[in-house]
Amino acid sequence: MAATQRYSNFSIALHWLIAVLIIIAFILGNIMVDMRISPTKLQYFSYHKWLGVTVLGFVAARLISRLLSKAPPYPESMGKVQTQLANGTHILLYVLMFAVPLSGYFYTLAAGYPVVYLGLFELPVLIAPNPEIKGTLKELHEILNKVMFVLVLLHVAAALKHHFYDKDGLLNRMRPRF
């Protein structure tokens, strides 16, 4: 596949970095919620929040990069329906990559806790503690995570289908070069 049919090295690096950070945040989130209250649990919550803020920043950079540069074309073998599904899935993934960390951020604030990024500086408090919406924001954060988990699985399954079954080179658009 020609270089013009690939994403930029910057976009590829951000894609995989964001993917790894989301997976770690998801796993950590699932581990920490089942833990008894302890210093370790509180530290895991901090790590989880730091990952969310970091993902949010990297996704913003990735979106700006994506808006400033044209995506490589899909293989000609992909029909209109597959192309529309791929585009729709990518849009939903971007929405979720913003919505998941933001819902967690607002849940944290509604619960009355600050978000201190990397233990160095406190992020702005955009809403006052509010026990009335805390539960709704927690549930929203959990639902958005589950939806993103399913979409990520579909995204990976589609990429693998294109690579192993269709053999159309689609995966090469985002494959790192070593």
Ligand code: HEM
Second form
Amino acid sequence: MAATQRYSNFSIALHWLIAVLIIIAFILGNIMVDMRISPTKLQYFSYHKWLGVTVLGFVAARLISRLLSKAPPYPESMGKVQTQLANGTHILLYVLMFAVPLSGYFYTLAAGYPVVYLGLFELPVLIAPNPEIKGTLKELHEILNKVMFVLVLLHVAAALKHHFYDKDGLLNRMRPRF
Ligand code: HEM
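Follow the form predicted alone with the form predicted in complex with the ligand, if you could.
Whole complex next, starting from this chain.
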């Protein structure tokens, strides 16, 4: 397997932390919307929102670190088209990692609920309750989630292809080293 340079430990840690938190928020989101109204459902809504806000903060931190330090180069065997596809997918993933939590945040505010992070701090109320746009924001949150789901599957499939088929060491760039 070809030797490749790696991302910084900070970037690698954030990548896997964000991945785990998104998966949990996604599963919890799907579970909670199908539940009948109960104190547990409301508790799950709170956990979901806290997870989503945490993702937002970590994604912002990772984007800053990604812009400040150059990503390691792709293996030469990838060629121009594959490199452009990979870059395009990564940009789209960043857009969605911001858009998904933000759409949930604005939906919650439009529905008239404040977001109280970890039950401790009320986050900024950036828009007034608005029943007219509430439904659209809810739908947007669902649609963006579906698009992100497909893109994450593509991202994982590409990583596995590089690791098992191309054997070009690409996955090592993001492998934690303990
Ligand atoms: C990584 C971040 C997030 C992910 C992956 C995510 C995922 C999801 C999913 C899969 C659903 C179920 C959609 C459906 O099929 O009906 C959902 C619903 C919901 N999410 Fe998020 N979400 C995120 C962030 C947020 C944030 C930051 C908030 C608010 C602060 C939020 C508020 C909500 C609310 C209120 C619902 C329920 C919608 C309803 O009333 O049916 N989400 N989310």
